[in-house]
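First, one chain by itself: the form predicted alone, in structure tokens.
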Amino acid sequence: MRYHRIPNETVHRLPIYLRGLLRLSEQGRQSVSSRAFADLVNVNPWQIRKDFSYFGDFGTRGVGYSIDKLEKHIRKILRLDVVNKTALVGVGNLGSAVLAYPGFKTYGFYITAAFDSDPEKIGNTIEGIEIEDVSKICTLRERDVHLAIVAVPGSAAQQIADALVGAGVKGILNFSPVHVIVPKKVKVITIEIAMDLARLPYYMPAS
């Protein structure tokens, strides 16, 4: 199902409910009051609420949420209630963390390909998945992939996008230190950790 005219906001919060749920899950915990959720998850009930009414009506007065419906039906929204297929191209420092971290599997995602252009690198295997060159990015649509990370250096981060574009990829995570130019029916994310950092001594009281 496609949700039309949700704020980017709400989508952005979504995740965030999703990864409290899945704590609450962990414990043992069948439902949660409204109140208690939003402690949880940091954000107002208010907030919550809203955010919700964009896709029905997810809570029972009096009892609050039932965390094993609620997560099933976050899930659906992002469409995370199904394997979503990841490419990672670059397998430096960054994307061999990226290969190891185990966190993408929890939300539904498996990375099943890796590309770089280091000759070094082609062939050897992290985490049970084998490094391919680069030029095998074209492969990605027979292989039902639709997603990719990116963790090249900025000089080469537009010609891997053009190249994901090319092989269908719909969603790009960018951690390259550059804006990438894509069409619009492709969806990029860009995380830059240092411009991020950045931010933090603003808000660091005066010594």
Contents of the next structure:
2 protein chains.
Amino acid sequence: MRYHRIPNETVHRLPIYLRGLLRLSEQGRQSVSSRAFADLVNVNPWQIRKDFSYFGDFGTRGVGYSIDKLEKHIRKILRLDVVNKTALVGVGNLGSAVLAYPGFKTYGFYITAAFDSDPEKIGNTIEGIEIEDVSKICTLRERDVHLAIVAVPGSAAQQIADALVGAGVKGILNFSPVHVIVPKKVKVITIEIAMDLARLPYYMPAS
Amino acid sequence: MRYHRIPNETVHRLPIYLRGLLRLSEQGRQSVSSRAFADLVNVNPWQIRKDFSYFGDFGTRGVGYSIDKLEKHIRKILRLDVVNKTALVGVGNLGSAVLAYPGFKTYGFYITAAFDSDPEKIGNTIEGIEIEDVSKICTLRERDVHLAIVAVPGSAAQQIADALVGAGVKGILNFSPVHVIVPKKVKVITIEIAMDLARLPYYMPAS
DNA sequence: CTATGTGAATTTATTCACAGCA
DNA sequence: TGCTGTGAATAAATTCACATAG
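Here we have the form predicted alone; I need the corresponding form predicted in complex with another copy of the chain.
Every chain and every other molecule in the complex is listed next, the one we just looked at coming first.
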């Protein structure tokens, strides 16, 4: 099964695995069995084995999987093996939280630019990043930034997305509660907090 | 196919449908065809028809679906047909963004309590909600709050989750980047921003 | 004897195609 | 004729069971 496309659901689990591997690596572990890893990441052992089998030979029978090899390979598959410069647009409460969030570095993301439209904020430095006017988004191309996080109000989101696409951005993580339309060569992932919350009561036991 | 369990993936799409219906409702529309709705919510028409067919008879052949009936019914399925009082724990940047976010009301969620451990913040009022000490979480039971949003650092998340469970909370929306362990009668949905971002380069076209 | 790796079986979800009602 | 509603076909993902390697 060496040459096989990786199912979408597996790709979805890859960052979860990566985080688990990182934790084991910090503990100085060299290898881990599918059983032990299952407990850590909350996925069945057979699911883990099948997922890993889609992209190669990282296990040793009787021993387990090489943490280091696996980590490197998952990073490569997800294209997290290079530094990904990322821009942030919208430095309100949510944007500030994103700037302060240390979790991005784990995956090789570095926020190297921040934009806002509020003249009060422009020129300020937050978390070591100077806030620029949104009209400067067009400079992202020459700054080699291909990823952006959008944390602006819904009413501004499409316009910002257009500017980002115009500046050569290839991937957008969208926090605004609107479906932004982009050319299909650009990938958008929208996070809708309210929708995740909306699913919660369905899965809650009867009160 | 009238009496059929609703597939998980359909439940997942329900909040998306609900938002679309709400938008149509605001425009004063009475009914919508699966084709027109498909464009709005970005799901195939046949998928929409199949999904709707799992829970009843809301369409009229030749015309379309009754927006009002459908909205009410989806709300009922998701148990969004009642006011869901919600607590927020952690009023940092992210927590403040959550408090200010208007999208929750759409789905019947009202944040009626906010907690933090910072003495500087306790007693302050933000967005009309007084910030209380985290030690007061135990009062949630008598205040009839069964839902909570956790926006605290990872190191504090498990402890906060324990307190919430102790106070009778049945559902937790977790923003902290750790897997919290709760009794299985409690449902936790964890949002991991960094993981969503981590999936983006995989889906981006080669730079 | 332990733990991987993988075909085969099963379950779940999507897509199709069209009968049937307004 | 237009659009829903749904069985049947297809596709995708999960689970199982076991041969195989260390």
